[in-house]
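Next up: just one chain, as structure tokens, the form predicted alone.
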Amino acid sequence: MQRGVHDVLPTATHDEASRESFVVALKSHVATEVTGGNRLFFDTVAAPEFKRRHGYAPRNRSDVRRAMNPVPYYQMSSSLKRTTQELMWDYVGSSVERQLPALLDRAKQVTASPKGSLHLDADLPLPRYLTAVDIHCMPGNYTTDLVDGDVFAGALYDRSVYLFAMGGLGAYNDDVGRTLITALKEKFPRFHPRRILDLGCAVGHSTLPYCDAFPGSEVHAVELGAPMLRYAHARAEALGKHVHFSQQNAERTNYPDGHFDLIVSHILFHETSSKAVPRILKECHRLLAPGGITLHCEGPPWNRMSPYEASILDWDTHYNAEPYIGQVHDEDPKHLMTAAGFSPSQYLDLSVPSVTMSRYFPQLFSEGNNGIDGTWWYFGASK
């Protein structure tokens, strides 16, 4: 799929590009030929050994991992999967770290008359669980600020998520946010939020499809990181949606009880804690109008996938800088709704086909596919 374009995003010279083409083609070779190799060994010398050593197969992901740890197979895999993540980093960063005062003059120039509003917060304090480590493995993570006005960490994210996933994100990287729109206006389509709110935007991705989707309702989104935020709101407006982007924490936002009739986050909890999630939830009831309805993507919970297909993605935690992914496919997502407040009855529990990737990857949707079907996992309550 060819990339969404915009103002203030990096371009690429020809080397560059180059090497950008690269890691996506040793990104594709790694999750398909090699990563998926590792299902023959699992199932033909670290299961029976493990078994053997044990007294019982492997039994949860946990289980998986210890029986492949010791695999030299599955060593080289780990560590060629690794190296991707980091050339991808490397060679995108130097790119947009060669053009960053480029980029500092377009967003400035996009957003001297802005539709939308950006609201930044010096003093707010940032929670361990981001401070601590490089999310992705992405330097600096979301929060570094490298000079007055930075943009760089978005700028930064925006070009790699697209080399990340391989454009099965789509165009503009916003396939989670599509794919939940597609499903709320199926499963309620009399629905119009007048407020709608998406907690750890990053740099929008997600957000602005509500802006079509949704017209005429107020768009707001928060996010912790400063410099995602600037990128956010330059590439809001470059695109031509009003959003209304303000720095705070998820946990405990300043917005009035009941302002808001659609409140909705895309893969955010996996990088929180567990701590963290059940406070985002009980501020997602205190913020929620009666009628409204919440809604949170993240990868379905553990004891709805076979033990090799958890540690696949269960990888990520221990390798990959994903702090709470494994922890929060623990939970119990109905729990934790109704511990926030909401009732058992308005539960909503949602598994839905890509809209992108189930177009354009149809693969992906058939047998053999290492545990990745194609599809988005949405909890959430009505109130």
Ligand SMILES: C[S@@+](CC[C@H](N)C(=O)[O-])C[C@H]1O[C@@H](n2cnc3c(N)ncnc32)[C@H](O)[C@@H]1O
Second form
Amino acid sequence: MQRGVHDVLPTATHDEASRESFVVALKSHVATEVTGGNRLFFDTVAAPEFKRRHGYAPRNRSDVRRAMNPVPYYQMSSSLKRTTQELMWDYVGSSVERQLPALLDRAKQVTASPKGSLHLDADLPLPRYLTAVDIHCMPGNYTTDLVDGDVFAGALYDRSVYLFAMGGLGAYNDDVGRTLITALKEKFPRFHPRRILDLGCAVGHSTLPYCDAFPGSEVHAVELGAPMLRYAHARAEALGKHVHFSQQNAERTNYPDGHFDLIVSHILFHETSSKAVPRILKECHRLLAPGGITLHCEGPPWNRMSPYEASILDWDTHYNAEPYIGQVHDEDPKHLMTAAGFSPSQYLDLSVPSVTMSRYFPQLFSEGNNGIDGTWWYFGASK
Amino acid sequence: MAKAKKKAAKAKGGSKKPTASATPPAQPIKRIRTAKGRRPYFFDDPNIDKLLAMIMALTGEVSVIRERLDTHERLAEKKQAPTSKNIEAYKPSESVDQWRVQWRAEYIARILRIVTDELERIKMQEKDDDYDKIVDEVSK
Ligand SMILES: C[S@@+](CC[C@H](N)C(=O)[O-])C[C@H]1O[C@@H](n2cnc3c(N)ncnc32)[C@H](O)[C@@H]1O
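In place of the form predicted alone, the structure of the form predicted together with this ligand is requested.
Expanding to the full complex; the earlier chain stays at the top.
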């Protein structure tokens, strides 16, 4: 599959492109040939040894991690995984750094007479979960401005997500949004939202498909990182999609009550906190008009994983600066929706085959890729 | 600042447009290189993790050189000189791309062979003392 290009996508020199291809090949090798092997070591070596020592079999993800930590094969596969992640950021980071002045110029050009909009709020307080660590080891995180009007983080993220997913999210990395739309249209064929809100939109990968799926609808998106938003705005304009981007915290926005008919998020919650998730869902309840729908996409469903499966995601908690990704999978989504004010009878819970992954890369999305197996899971409710 | 840089580059390069890979300019805007959050080490000696990181970075650079060499050869086939300009302008065809994907996969498998070797042995249910047994057996 070919990567989708647009006017603000960073370009790559011969050698930069070659490095990117290398890191994809390395990631794919580690995912398909190496990390999957951990299960065998767990069953044959680590679990029996854990039981011998503690008198019980590993009961949860922490037990699994403690059991696996001394296994040389696990150490090697973990060290390889971590190093691959660091190489990816370093490769793409050096390439974006080289061309940043040109990117800033192009971003200015494509947003000269915008059809969408960008609203930034330099005084917006950032929650600790976004300032304390650089999520998934992305140096500078989503929020650092290197210069005035910066787009570095967005450009770095755009190019890297394609590599991280090994192209599995589609040419424009929009699989999560497109899959949600497909499921939504199937389940609610007559639903046509007037206003749509995407929470934690990053650079708008999942946001843009809503423009085409619901012509005539107003598409809004909120995000905390200013350089992400500037890039998202430029990218949307470059691709001819009209989106209203706004720098706001999804926990508490400034839109009026009942303003939206559809509120979505795509792989947002695992990067927040156990206090933020209920607040974001309450905010969805406040913002949703009667008859509206809210749906939130995460990878594997919360609350129904074996200890071993949970430990695969928990790897990122401890070793890839995703502090909440382990715990989020213990949350009870139905309980959260009810607590946010939605009626239990209106609860939605869908597992949907991805529209791109399942077609292109079914074999890659195993243990090596965080248990993402070609299916996205959505929970939410109608109001 | 960015503008001044460009002017300087122009003055130095004269009419020849410097290609990005040939003349790395001093960086006008510096990125952050170190991600906030603990760097985990997995082996008993963290220097092993560091060595592995170095080896993989080196493996990446060798892969880049190999690909650049391949580009030289592809240009030669078309009777083109391997100047950096031609190298930057070169667009691999679908089949060249596929060949490179295949080459990279085999190359990485060669480098990491010892890692998967251990896995294969477990799958074969081979135990280390099986070998000692056969040494005894053939010596009897
Ligand atoms: C993994 S990315 C989301 C990807 C994006 N939705 C997509 O599908 O391409 C998570 C994003 O959520 C943002 N974020 C985290 N907490 C947020 C909050 N409370 N309000 C708004 N955005 C938030 C982060 O800055 C980051 O850009």
